[in-house]
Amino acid sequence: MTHIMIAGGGIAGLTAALSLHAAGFERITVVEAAREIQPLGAGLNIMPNAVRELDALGLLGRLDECAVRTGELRYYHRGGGLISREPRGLAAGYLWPQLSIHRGDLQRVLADAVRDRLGSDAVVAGVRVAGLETSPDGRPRVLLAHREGRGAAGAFLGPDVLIGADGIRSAVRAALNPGEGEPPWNGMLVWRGVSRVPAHRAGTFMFIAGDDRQKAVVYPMTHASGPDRHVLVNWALAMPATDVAGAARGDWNRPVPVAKFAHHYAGWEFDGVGVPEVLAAAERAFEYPMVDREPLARWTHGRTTLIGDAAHAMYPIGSNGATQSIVDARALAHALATHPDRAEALAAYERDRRPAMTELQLANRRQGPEVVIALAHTRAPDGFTDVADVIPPSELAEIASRYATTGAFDPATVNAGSPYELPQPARS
């Protein structure tokens, strides 16, 4: 029976476990460095191409209970002028919605499904990858260690397949690419958090506002609840850093006081949604330097490969981090289910996914679709009366369309159906 080990119990790893189980693989082990899988982080947008894959796993109903189906994205000049309004999800003609959701809620739904379908012993927490070797036949030999460093959790283990889903600071990636070093930083600092805001002050849309140096992303991710009719609002702010001494690159959980940065966003209000008001309602905030990873020329070594941020960590632009991790997981399961030779399966997965993800990483370094706020500011720093005088509608449409095509989440591609629909369960 094929034994597949997944390093990392985040969104990529858990989706991979569910996808492999759906493909008929039964011996799947997820090793997670954290002592337990906890619902951490802030908000995410899951694009329709990934929602399609989660729906195929039977999870859309559960996700709808804790998410918002985003219907519109707006871009604003920092002075308040509306640059564009884009329908999203079902409103844009997709057969699947775009979901705004707390990362913790998404991870909880995935983890619950893994426990229900694979059993409670499928996830081994508090254990990290401490070493990796590749046998002459391509089979991985994995050394596991306790999180606290209390020694190895066992001798070298020899799973048939190893999947590195352990994030931007992936131990599996580091073993395959020794000497790569820290994630490169672009000089921007990001602050993220969640606020509980009255529904009538939260807006019904997602917006991205700012200029070529400073940005705010805000959107509701729950429906109004309770007698006070409040919703949870996700926010992410970015601007050039002046001091990041001691900040760990790639660490999403460095707490800072909101007062450290709130003054930079005084007066930012867009169609009734005030950034200062949202920040004032935040209980806590986290910061990190905006980092990604250099595109790799190779993800796969024998029977070991990478998915998600371990493979292609990218700047948080265009809602593609978690989205593409989910698609990776489905693509990998499909390749393993349709190629009896495990090494060839991983090679086929890489041929399918790596070129497109490299292109997307580079597109995000060029600001992706969010380049429109920089263009508007550069061409009209003091604002505008009619945005068509600044950015023609055809140019706005072309920017959005080009990025959607790069990420394979344009309506035509998504609505054509999943290329990763699984055959009858493989006998593993």
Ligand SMILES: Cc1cc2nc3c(=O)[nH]c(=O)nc-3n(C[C@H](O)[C@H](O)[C@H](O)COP(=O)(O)OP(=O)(O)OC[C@H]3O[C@@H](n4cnc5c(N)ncnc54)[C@H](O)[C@@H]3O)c2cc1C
The other form holds:
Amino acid sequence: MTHIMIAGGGIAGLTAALSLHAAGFERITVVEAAREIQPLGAGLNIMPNAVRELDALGLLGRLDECAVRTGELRYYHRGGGLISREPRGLAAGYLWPQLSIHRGDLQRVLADAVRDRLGSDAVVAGVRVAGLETSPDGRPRVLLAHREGRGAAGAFLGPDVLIGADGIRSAVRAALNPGEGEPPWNGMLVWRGVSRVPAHRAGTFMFIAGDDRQKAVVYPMTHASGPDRHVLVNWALAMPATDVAGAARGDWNRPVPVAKFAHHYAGWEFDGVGVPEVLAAAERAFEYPMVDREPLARWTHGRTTLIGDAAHAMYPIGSNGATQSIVDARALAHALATHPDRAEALAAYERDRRPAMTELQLANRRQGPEVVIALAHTRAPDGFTDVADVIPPSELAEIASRYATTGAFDPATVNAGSPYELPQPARS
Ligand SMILES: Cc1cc2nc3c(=O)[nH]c(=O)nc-3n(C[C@H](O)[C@H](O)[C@H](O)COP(=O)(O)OP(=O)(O)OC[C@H]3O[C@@H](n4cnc5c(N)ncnc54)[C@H](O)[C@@H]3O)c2cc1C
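Taking the form predicted alone as the starting point, write out the structure of the form predicted in complex with this ligand.
Entire complex below, previous chain first.
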């Protein structure tokens, strides 16, 4: 029986486990460095192309219970002027919604499904991949160590296939690309968090506001609940760093006081949603440097490959981090189920996914679709009366559609159905 080891129990790793199980594989082990899978992080958006894949895994109902179906994205000039309103998800003609969801809720839904379908032993927590060797026939020999264990002390295991789903600081990627070093940083800091806000002050849309240097992204990610009718709002702010020393750690969960940055957003209000009010309601705030990874010339080495952030970490622009990790997972399971030769399967997965992900990594370095806020500010620093004088509608449409085509998440491609559906699987 084929033994598939997945390094990392984040969004990519858990979706890969579910996808492989749905494709008929039975011996799947997820090795997760954290002591337990914890619902960490703030908000994420999952685009319709990934929701389609989660629906195929039978998870849309569970996700709908804890997410908001995002129907509109608005871009604003930092002075308050509305640049554009884009329908999203079902409102944009997709057959699947776009979901705004807390990363912890998405991870919980995935982890529960893994436990229910694969059994409670499928995830081995508190164990990390500490090293990797590849035998001449391409088979991985994986060094596993206790999460707190130092150096390379541990035990080797030889699965048939190794999937590196261990995030932006992937140990699997590092073993395949020795000397790559730390993720490159663009000098921007991101602050993010979650706030409980009265529903009527949270808006019913996602917005991205700012200019060529400073930005705010805000959206509701739960429906109103409780007697006070509050919703959870995700917010992420970005601007050039002044505290470079603190930023160098690059940790998703470095807590900082809101007072450190709130003053930079005084007066930022967009159609009734006030950034200062949202920040004032924040329980906690986290800081991290805006880092990504250089595109790799190769993800697959024999029977080892990479998915998610380990393969193609990109700036958090265009809602592609979790989205593309989910699609990777489904693509990889499909390739493994349809190619008897394991190394050829991984190579086929890479041929399918790597070119578009490289394009997206590079597009996000050019600010992706969010470039419209920079354009509006550069062309009209003091604001505008009619946005069409600043950015013609045809240019706005062209920017949005070029990005959607780059990532293959335009409505026509997505609505054509999943290319990763399999006939009834034979257990392997
Ligand atoms: C704690 C955390 C919070 C995040 N919060 C947000 C957020 O608020 N908003 C957002 O847009 N994105 C967030 N992200 C990133 C987002 O989840 C990813 O961009 C995206 O979902 C891709 O997921 P991934 O599974 O490839 O990587 P990740 O989500 O980073 O998951 C990688 C997993 O691998 C594990 N791991 C790492 N090294 C090893 C090793 N050597 N051996 C075994 N396991 C290992 C990690 O513990 C983690 O569980 C967060 C990531 C993390 C880890």
